[in-house]
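Encoded as structure tokens, the following chain is the form predicted on its own, with no partner shown.
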Amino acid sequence: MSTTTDLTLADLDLFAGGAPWGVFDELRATPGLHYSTEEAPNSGFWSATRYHDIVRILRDTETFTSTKFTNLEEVDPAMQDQRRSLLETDGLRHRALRRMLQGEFTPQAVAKYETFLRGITAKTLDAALAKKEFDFVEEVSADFPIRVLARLLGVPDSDTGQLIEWGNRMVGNTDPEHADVLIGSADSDEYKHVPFRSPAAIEVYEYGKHLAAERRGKGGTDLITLLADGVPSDGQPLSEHEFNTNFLLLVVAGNETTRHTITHSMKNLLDNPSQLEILRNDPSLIPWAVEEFLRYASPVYHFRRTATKDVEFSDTQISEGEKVVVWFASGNRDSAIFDDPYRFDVTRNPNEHMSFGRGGPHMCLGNALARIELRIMFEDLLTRDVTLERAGDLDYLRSNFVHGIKRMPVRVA
């Protein structure tokens, strides 16, 4: 393994086989923040890998801002307003945009979808399990959350395949299998005005604009109508750019993280049959087990902040304008917080994981929806008289942003 002085978390090869847990362990054990170099035009970044450091950064938005963007790409200042979504705002505008959407994502709001979710889950699992041998990602993990998203957006199930493809192309912008144009390549400059530098983003924009034009002013209750007709609490309506970027955010965030958590959780249960048996014997434990599913999966590796001033933090001198990256996956394996952190324990309590963030104003807006989706999926799957087993190797997404599994062959044993 590389030493802390020469490794860089910008190296995608570190993530070729999933999370580099050993690297995170080494970085947490090393005082201060770690500095990773990057290839031009990016300029490198500091990494916070310890749980408490991550929480402090997330809570201090005055010192560590999201407004300079939240991924590793250093977006051209002239393009920032065109690409800015809820994720890349702070302060009053962030609160206004969040309030406009959050009513649709409270625990009480998503609870009304339970009957619908159970119906989709049953349909997804019935179709998959009838095949006896199948790719769990394609038939279950990707199929289920995208159908939920289609319902929230008010679009037909026939559009779900296209929504999945768009998500793959954008989130997989560092994976040659999925990317139209690999980010960082010279060709990607053509798309520097859109998220992920992906031509798929332009297609998502056009799709969203068409739907908004159909629904604007008609009093619908779907998320597209909310974006098209809603006025944030600061009284400033969404610009065309803000509609585009926040619609795209819903398409990506409403599918990708839940999808990968479902896959990781099934893998982790198959790898830990004693924990699987605990939940089969007592399904009432599944709602709490969802928290361990989320901790162990850590579907989003990191988000970025930018220092707004020179600051000394965790024995590290950080200069104004430098990138500071919080690694949620590492925080979720911090032994200072989690006893025996590499033990998959569905009864772990407490379980203050940071898979949705932890503290601060940018806590994942859709966390209640993700939790109910995970609960219902595994309540159905684990109470069926069926046993799955792995039928081939996993194929991980080549990414240091999303801890994704592209394929997981399984068979009905």
Ligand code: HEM
Given for the second form:
Amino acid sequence: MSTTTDLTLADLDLFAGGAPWGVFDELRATPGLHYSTEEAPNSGFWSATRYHDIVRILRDTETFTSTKFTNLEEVDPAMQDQRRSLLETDGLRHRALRRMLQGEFTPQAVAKYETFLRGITAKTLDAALAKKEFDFVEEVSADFPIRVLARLLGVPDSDTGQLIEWGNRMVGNTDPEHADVLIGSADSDEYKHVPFRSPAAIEVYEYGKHLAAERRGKGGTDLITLLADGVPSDGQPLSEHEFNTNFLLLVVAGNETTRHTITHSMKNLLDNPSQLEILRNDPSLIPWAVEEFLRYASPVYHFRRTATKDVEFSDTQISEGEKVVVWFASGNRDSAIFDDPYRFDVTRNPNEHMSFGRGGPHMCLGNALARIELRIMFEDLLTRDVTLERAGDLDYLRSNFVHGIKRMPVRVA
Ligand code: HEM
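Counterpart to the form predicted on its own, namely the form predicted in complex with protoporphyrin IX containing FE (HEM):
Below is the whole assembly, all chains and molecules, this chain first.
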């Protein structure tokens, strides 16, 4: 059975205080997909909130394509090619591009950064803890993931501050604090061809172009050289648009997501002292705990697909061209899969969460990198002789795309 619901997940106010878990629970309780009608033309969408429905949609790219874009925004068809990255490409080209990049992101490939990661983790934590009372986001989570990406991309350390600012302005741009151009407002045509409709995206393109010009033909081993000089297995080098959009994707995809997972994980450990104790007593459990950190945080709320034909799916009649949104966060709380899903359990096993997607061709390319970052951060933090406690209210990002925490005051107890 499908329903039209008043609980519109496009309402950003619903997300202003964190995830609307109660709404997800209510939607999951009724089988089928649920339609949200929106006022703006072409903005209504189906929501898949059950784990099994989400997995089926992610795997069936013939029926549910990513090529019509993967967020709720309606992208002008004339602008789609300019804005298309790996995420919005399906089929052979997607496979060829992904194959070209994936060697850099396997567990074995990212393991070679272990010493580097331990070094910046220790430095970050030394500096933060010396302050005794600090904002965990600003001092610990915010800079760490982008410094790692900068290393992979081969971006100079001195430019990472600028990358952080661009990332905030793009991904968080539904939050008034970060907004350059609010989606849905009367923004200028100039920005309609760039992701997030954000002027910051244009600045990132310019910056990428400058780095590519520097690296092209020099035989470097960084990701920028790979994007600039690499030839995917279909024999077609990246077009200028593909270079721009994929450079930008690599800058943003692993930045906010990892940042917010680190913050949520700390918050969840502080809120659940018995779970913190388990890991303090046996840090060898941390690699498994990371899976629960990811499930419980659900840092990416959703992605969108578009139906390529009229289809009956899970008792719901979906028409060609309609948007279908998969709510990973809801799937991660589905009691059909997770025993007592609201229990934060660092020993949960099995834990087949969908924070990186689940099983489809777009499954997060950077998942091994994110996992090693989280493991090393908490292996260091939880084996120090120091106890943190919360020192003020949390501030959530106003976004239905990223489940983000903007501020989390803490102090050394
Ligand atoms: C795709 C989540 C970290 C790069 C995705 C998807 C999700 C996701 C949900 C889409 C999956 C799908 O549609 O099936 C996360 C989370 C992260 C994280 C929660 C951190 C906790 C990273 C990192 C990188 C990265 C560190 C490294 C650059 C990518 C790329 C894609 C992607 C390139 C597109 C893959 C494709 O379309 O084939 N990620 N991600 N992500 N992620 Fe991540």
